[in-house]
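Below you'll find only one chain, the form predicted on its own, shown as structure tokens.
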Amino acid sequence: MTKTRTRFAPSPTGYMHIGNLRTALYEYLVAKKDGGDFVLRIEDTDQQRYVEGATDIIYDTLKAVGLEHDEGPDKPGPYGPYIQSERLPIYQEYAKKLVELGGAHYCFCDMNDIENQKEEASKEGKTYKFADPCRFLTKEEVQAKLDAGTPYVIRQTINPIGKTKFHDEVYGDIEVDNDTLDEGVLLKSDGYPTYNFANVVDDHLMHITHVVRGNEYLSSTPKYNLIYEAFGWEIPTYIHVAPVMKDETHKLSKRNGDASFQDLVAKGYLPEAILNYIALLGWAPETDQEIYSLPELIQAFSVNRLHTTPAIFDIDKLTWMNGIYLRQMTLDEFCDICVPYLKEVDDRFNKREICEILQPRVAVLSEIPEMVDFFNALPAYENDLYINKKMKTTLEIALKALNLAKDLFASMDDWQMDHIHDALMNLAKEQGMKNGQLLFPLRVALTGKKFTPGGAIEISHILGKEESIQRIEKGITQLSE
């Protein structure tokens, strides 16, 4: 039996673009639901869209995510290299053969002209299909050519009589009329080849079995079987995965500002979560499971749960989920992350139970600083915060409330947490109030918020005694005035 290979082949072009890695995600799991490999090629031959340091972003961006590659330009293996810049000589050899194999032709037509009528063809709404009069050169004015320097591209040859018939493991089997296939140039002037050419030399090279990639090749894919068949070669197996769209309208694009990998992690999602949201975008479990490990996914995926419709990137359901892994970290765990987020909060107060207190509650890492930037300086706010229908607090009852509980810190010797939880609840029920109309309108003193990570008791203790007592006496004066 054929080992199974996947390869990810991303153009250094970048950030990682959501959709790039949910591809890269599936060409794994396929991979290492057979035991297979999965392979790591970097496609440089647009050498007008590189951009300096995107490869170390690829890499960068896999290891993050725990998408670890058994060959690749950093890992050699037996069918390097892995950089298509530097498989050149390659392409240029098997152009040259395809044209004695009659599956592609040297064309020395002018590109400007050809640029011309595309332009020309689109003005007048009409679909353009290049009829290159260089395919029916004899070999002998073809060779002229050659020896006189004319420049030249390699362009495939395509019989536009009959049908070319396909089947996708996604959309099933797929039929389209050669003479509505392009021929498309394969090898440019420059010597580097098109995509379209060199990911068929390539995929037949490294002995890959299936190709994952999403459905805007589809048309292209009849093309290149022509070129499978024409060298003789296996097809590999057809994976098309539908787009990852912003809306029911508009697909998820770097080009439009749209949220990458990067720009996620920045913004405080964690990477196994961003990971596990992305495999559910166009893909279906067989239970209503949601929350899954890397090796889970392997466990669980398969190829015939995956969607033909475009999915919608929800970051609402991403913001969820990543609140789940938040808080089955452990504490330690949930500090160290927590470190970037904290670093502006004052060192008198302890990290740690400020980060206990946040763990529940946070979704987004990037909501950290301005949840807890009540510690370091208490923030101006107006006395309508103390106002609580649900509470049932009044002014009045807070300044009551206020009044209270300074006088009980002002008697505490015992600043545990359970020691002031007892205290303030004793208080409560000995003044006959609710339990909310005292330790709201004491969070209210404490923050100079309505809302806050912790509640009045947790934020009495991280603050200490002392700080404590001097914010409740600024909301009593604020109160009274």
Ligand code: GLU
Given for the second form:
Amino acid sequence: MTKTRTRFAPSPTGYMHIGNLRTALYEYLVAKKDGGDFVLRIEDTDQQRYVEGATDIIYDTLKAVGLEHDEGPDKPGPYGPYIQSERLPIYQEYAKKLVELGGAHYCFCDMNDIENQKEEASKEGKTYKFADPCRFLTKEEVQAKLDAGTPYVIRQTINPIGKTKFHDEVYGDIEVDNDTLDEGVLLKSDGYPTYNFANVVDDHLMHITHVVRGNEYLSSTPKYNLIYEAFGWEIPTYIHVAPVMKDETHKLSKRNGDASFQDLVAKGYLPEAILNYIALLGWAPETDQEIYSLPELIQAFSVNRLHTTPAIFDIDKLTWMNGIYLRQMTLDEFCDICVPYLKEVDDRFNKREICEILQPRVAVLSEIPEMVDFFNALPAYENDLYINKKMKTTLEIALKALNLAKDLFASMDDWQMDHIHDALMNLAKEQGMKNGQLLFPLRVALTGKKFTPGGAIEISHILGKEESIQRIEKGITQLSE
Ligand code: GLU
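Next up, the form predicted in complex with ligand GLU. The previous block was the form predicted on its own.
Time for the whole complex; same chain goes first.
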């Protein structure tokens, strides 16, 4: 049996679009489900779009999410090179072969003429179809032009009569009339291939068995099949996937910073959570399980549960999932990834302890700086903050609570967390106060905020006795004015 081989074929555009990463994931899953190979091929034939360092972003992203390729520019294999710009002689050779086989022809037309014809047609409201006169040149005429050094492209030759049919694993059987297919350029005058040609040649030579790509390629797939047929090559299995959208009508856009893997990581999302989330964008598992490790995805994935309709990227759902991943970490792991987000917090505070109160509450790491901004300095706040219906606190109760807490703290020598806890609980009991009536005002005085990670006990422990008392005194003064 042939070994399953898939390829991820990104163009190095300088960032990893979420839709592309999802395609890579599905490519990977299709291959690994069958114990096959996952190949990385860099499609850099559009030199105008080339961005320095873009290939490194592709390597780094695949590495960060654990989609390890078996062959690629950095992992030599039997079918290299894996960068298209290094394969130009191959495309040139095959383009010429295709001409001999009748699947393509030399075209010496001036591009400007073609553009003019297009414009004319659109002015007249007609649909333009390029009827290439070069198709009818004799072999000798072609040779004479080549000998004279006339610039040329190689164009696909398509017999306009008849239909081309193909099967897609997601979209089913598709049939098109050949006269709707344009005779596009396969090899440009500078010797570079177009995507339309390079993808076919490479997928064949690299023994790719399953092609997973965006459904924007569905309409050109018949043209690719005509090339496969002209060469007498086996057609791969096609798996076209629906796009990822921002909402019903808008694509994810680079400009809004919501489209790329790097943007999401910079916002504090974990690579594993992003990968898990995008797996479910466009694919429905058989059960209602939502959290999947990569090995679990390999197990559960099936092509026949891919959706045909676009998926909408739901940042809230990703945020929720990210929170689950953060809570699954050990405290050590969590502390490690929090380091950059806690760098503004003074070293006099125990960062590990801060992480401990953060871990159950953080959904996205970028929220952290704002959550811990009260440690270094107490922010200004209004007395209204002390009034809380649910906690049953009033300004009077708050003032009483702060006075009691201040005296209690002043009398304490042992600043262990459980000691602070027991002392405060006893105090509330003795005073006939609800815990919240003591702890809520205390937390407000310590932080100046309504919502904080951790409660009054943990926060006073982190702040230390002296700092806590100072902040309580500030609260008392403010409430007594
Ligand atoms: N280079 C193409 C892209 O980035 C790849 C399409 C394909 O997978 O064939 O869209």
